[in-house]
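Only one chain is included here, represented as structure tokens and corresponding to the form predicted alone.
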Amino acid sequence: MRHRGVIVGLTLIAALVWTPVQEAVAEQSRVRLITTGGTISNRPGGRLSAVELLASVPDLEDLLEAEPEEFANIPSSALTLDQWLQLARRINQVFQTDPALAGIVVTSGTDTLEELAYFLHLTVRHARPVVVVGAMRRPGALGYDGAANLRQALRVAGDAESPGRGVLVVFNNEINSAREVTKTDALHLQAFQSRNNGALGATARDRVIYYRRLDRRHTTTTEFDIERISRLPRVEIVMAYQGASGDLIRTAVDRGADGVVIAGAGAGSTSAGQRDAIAYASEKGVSVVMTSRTGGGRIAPQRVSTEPEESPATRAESRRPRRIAGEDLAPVKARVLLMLALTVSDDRDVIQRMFSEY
């Protein structure tokens, strides 16, 4: 009897700890791959479906549940705006009709990569994740990267600490924010980074690694409403240089450009040529926003005195054309914001306040 009440016992203890494990295989995380095409898809002689992208996964069946879906397979250069606009509602879509769906991974051409993610960043209106992947490196090439980034977005999707983060981006191993990473080399693998502010987490062997959180809106505290946009506004990006006329500013504006990015030097500095032409713009209506080439520091916004006596300095800078500051975003990824910004307001102000919310 006293064996039969160990053996007994030991049972139960068996029961209670394999009844979780089974548990969790059964619960494993489902993952939506939403393709939308690139280099990660671009074999020789076909691009591969979304169907083969998900085999070619490595031991991907003991990893979670991913379920495939085409939206485009065509380089990230070929996608309109307009699909940029069918996208994000498709995503807010299959996540407001999937609750038990725990993130989606969308793959891109790494050219635009980053433009992309960030505009996700700021119109998906949900908390699970959004995982944004690529590949430096084609199908068939030595050392493709594809299967291996692929992989890892779609733990980073599933991992439960995921939600919450804003759209992220998924590059060999690193986990990066849409807002902050851009594209720091044209051929390297480990071409997406986060220059001043690092990575926000990692992919390590045994689990998903958070270092940060993003302390700016997105997602689920956005303005940001995709289904009141049918179109976005027009904005073009400006680079300055020495001697620069400013004729691309003016020709921008007269052709209809609802907005204007300066990509400054240095701290946002233009040529004579250029300031004169951000006045033709302003002027005009139209909205003109300052960052910087260098690829790093932020642009503050101009001070607006309500002193009666003024510094020469102060008094200077009040009587330039108000810009908006574009804070430390780079040029493309502030004419996101831009756009966006345009189809909730057109006053300076607003858009300087959203400048420096999100």
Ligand code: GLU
Second form
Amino acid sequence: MRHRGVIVGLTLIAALVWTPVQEAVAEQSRVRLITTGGTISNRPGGRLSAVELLASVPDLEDLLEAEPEEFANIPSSALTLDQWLQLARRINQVFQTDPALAGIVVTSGTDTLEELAYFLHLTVRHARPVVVVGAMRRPGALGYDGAANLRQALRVAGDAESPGRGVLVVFNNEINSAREVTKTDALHLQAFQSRNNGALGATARDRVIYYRRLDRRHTTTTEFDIERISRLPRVEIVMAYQGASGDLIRTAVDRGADGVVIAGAGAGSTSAGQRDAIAYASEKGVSVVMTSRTGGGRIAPQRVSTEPEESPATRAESRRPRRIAGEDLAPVKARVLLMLALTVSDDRDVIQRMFSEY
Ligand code: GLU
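Okay, that one was the form predicted alone. Can I see the form predicted in complex with the ligand too?
Complete assembly follows, chain above in first position.
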């Protein structure tokens, strides 16, 4: 009995001594902040630098080690597609040359943030997290959300559960996939949502929590090689609406578009004029992807059947000009995927395969 008491006592002392030693040697995650601009840094009288942005995050040193890098300091709509290519290359280079870096946070203006995030999702080739973040209110405004969003984004980028999930978008304590997230409000703080499937996770007070995993190709399994792309193909987006003439589609084709994404009504319908214009685009070898302007739902690939017993509906569908189905991608995301797909192939079936896999 006396021996048991001594052993329990020694174990307790060892535990007390051991715990602080463990914490002292535990390495903090190191995260790179790469800034591109946007409202998060758009302080009246002078934009915040990457260093100033980090300084706006309270108690950052207790959380992780963050290193600033300024890529640009402009609104998201002012970033060119060439800058997208440069940014993706830069992120790949940082991961390659710094194997101990936990993750990267990228700031962006919110207006086209979802497009940039999806582009990075398809072109960064590393499992470590890239987290895209921004703010709805400017520095100095009452309720500036930039510092809070940035703090959560840095936590997510430094978290051991984040690798392998593709590019993430963090706003208002929610973690969304770059593939699914969309800006749903022009002004509200809660402006980013994944309408079809909901968020991937959340940044809770005690820990970063994931609820699900994205079951699609991205990052480490992407087939798009950014090193071999010097210019992105031209892809335009045209919306379907009552009585639309189809002239915008024809003009896009005549002006040299390589692809056209249609933001169709409902599950992908267009006006009669647009239907003729899509046939014109197909004749000219221009890829046409059908998406929905509704903000939700999925466009399924067209059925192609030559069976004599096919239903009248199937017969009618297979007579329509063959379009690529955009699946559940928003029109702006479908454009990003089509631009990258066209760097690999202009074959309709190959591109349709990509839309079902990414
Ligand atoms: N909301 C704007 C954007 O998406 C930000 C404007 C700015 O940075 O001045 O970029």
